[in-house]
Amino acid sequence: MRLQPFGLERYFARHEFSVRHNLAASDVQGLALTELLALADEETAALWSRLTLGYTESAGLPLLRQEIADLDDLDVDDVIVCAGAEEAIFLTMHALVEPGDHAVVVWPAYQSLHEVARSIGAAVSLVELRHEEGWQLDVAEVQSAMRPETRVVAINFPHNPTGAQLPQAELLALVALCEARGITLLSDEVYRFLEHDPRDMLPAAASLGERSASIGVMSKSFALAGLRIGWIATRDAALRERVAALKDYTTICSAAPSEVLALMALRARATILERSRTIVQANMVKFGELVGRHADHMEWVPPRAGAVAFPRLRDAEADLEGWIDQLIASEGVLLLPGTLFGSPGPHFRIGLGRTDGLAALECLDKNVRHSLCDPMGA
């Protein structure tokens, strides 16, 4: 196995904690320690002041997996919890797919989710949602990349970095088209919750197949990306068996203080989730009115759900990541650029989830006039 570097990742690993706004941030905010205390039911804070540190049930507690599986009838045992998504995903994908399999993976997309099962030996083909039909998928184009050896299909909706939504219908297809063939549909989930019309919210694809599994996580719509929970729910026995066997060769177990304040947030979901929407929503409002200001610049086609956006300039030569380096050193302030998806043209990626969005927006604001409308400092 040889993994290519992750090129998202080692970005956000030179200028993350260097910058003044991070505003190519996927996550919302993180709440504060005190916060989520403060949202503790008796039993969640009864488990906090008595907590031991030693090892926890490989599977994860199981109040915690119980809650999971009640965000959409499903059972307990249906629920491995993980470190992060991307646990999750990496042991997945290795209980999935072996050499020589096929993977078709929906794009641009976290670098996870196509390069694992191209580590192993498989061989990937990517679906590409575009800008210029608004990011829908089709599923004619994802039944057409199926193979005789196609093992899982991989998707991710609320999408990342786009900020798409699937139609329930076409969800439906995809479960009810890797059902017929023996396919797994992998659904990367980590987005739900936070639709920006509740109208918009689907089920958990594992709730609808016997052979679809879902991952979730407390990092993004939870605002808790540093408790390192995540999980993989499906109603595939056999697939958990494998996952929980390869979960012995990584992480073992999860953090016992972070699973019962994963539970916590949970039971305090309605609160939480109402602050990640109010968060969203002022910088969506404000970034709108910025694209609408400089629109003979960029463009963007406004996201549906989650916490990020993918806009583009619209000079499809421009110098996207010199701009960005710039934009770094005048106002201390980071972008994401789309190259880092793989995807062409001059698209950038931008977090509407942290509670200085609207500052950085200021920033970016001022940036985009003295850079891109007047780049002569006229």
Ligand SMILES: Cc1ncc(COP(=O)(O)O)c(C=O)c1O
Given for the second form:
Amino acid sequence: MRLQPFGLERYFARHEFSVRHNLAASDVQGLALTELLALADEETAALWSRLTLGYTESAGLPLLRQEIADLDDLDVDDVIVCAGAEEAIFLTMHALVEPGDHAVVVWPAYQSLHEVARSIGAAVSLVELRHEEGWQLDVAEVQSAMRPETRVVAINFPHNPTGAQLPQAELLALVALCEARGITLLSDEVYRFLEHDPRDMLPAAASLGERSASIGVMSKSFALAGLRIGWIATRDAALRERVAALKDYTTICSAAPSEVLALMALRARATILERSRTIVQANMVKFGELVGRHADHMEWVPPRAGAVAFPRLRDAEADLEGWIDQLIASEGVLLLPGTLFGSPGPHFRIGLGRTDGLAALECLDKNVRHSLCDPMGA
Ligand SMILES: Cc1ncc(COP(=O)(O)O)c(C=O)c1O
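Alternate state requested, the form predicted in complex with this ligand (shown: the form predicted on its own):
Entire complex below, previous chain first.
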């Protein structure tokens, strides 16, 4: 079976670098190399200045793996560094799932979380989050979707595209459900550390159970998408072994400069995360005001975490894609239609992580006033 085109990535390939304002992105505005280097401690500065550009250790730079493990009291051996979260998802799904198996995936979802399993020949059950329910996951729905041949339950909290967060008790319930059935809980945690209320931060699933795997990345909260550094962490040694064997056929090892820069950033994470949260908060407040002003036309469930939200137009029949095309043409502002997540109805993803967010929101406001509030006068 073949992989279907990745709708969101193809859309970004068309628009991401040609629009004036990318108000659809899920990452936080990338740090400049000079900004990151200024945060280096003595050890990482020395690693950087004497860096050689040969192959690196396949599982990742040991110091980097240790730093990742220390985020959650895991062991250095629990961590395999990958080329972004994307490679981690791809390898982990291939390590877990065979044709005829079954996967349960929370949906709407970043496409690879269900598409990779489907392409392998697994049946996939989607457990839906709904706007009307505040995008909250119903753990009982996950349980009833499980089958004897279920190999993996894939979740993603903080959630893309809705910004929903899972209460800790429900994460623990999912871990227990999966452990009891010998199912791997694959927890995509790429938006972790961007909780709008710090009390909402969850432990890494990998630290909670022997059959749980956490996927993390430098791209989102840490504002370093260009490094292409992500990871899988799990105490399941057999799973790690299969992932490592597959990685020999994709990237073999990570880029040496990226590994050192990722280590530098994780050690300076207090500063970097503070910057990320400040950017997201400012955009979130401004967008909340915009939704308030245009409440006749738009509504949202304010996100609890992450750098995106998933509002919708109130008119269920609205031509969402036509409106977004017109927004791109008139204001140079990019939004992401919810259809790219397979989401029915006029939802769109808005990114709150960019430093031009306030200017972009001004343009969006202008467009909404003209094209939604006063379409005849536009
Ligand atoms: C939920 C989720 N998982 C994984 C990824 C992939 O992350 P990366 O592009 O850094 O590999 C993304 C990117 O948007 C995402 O939103």
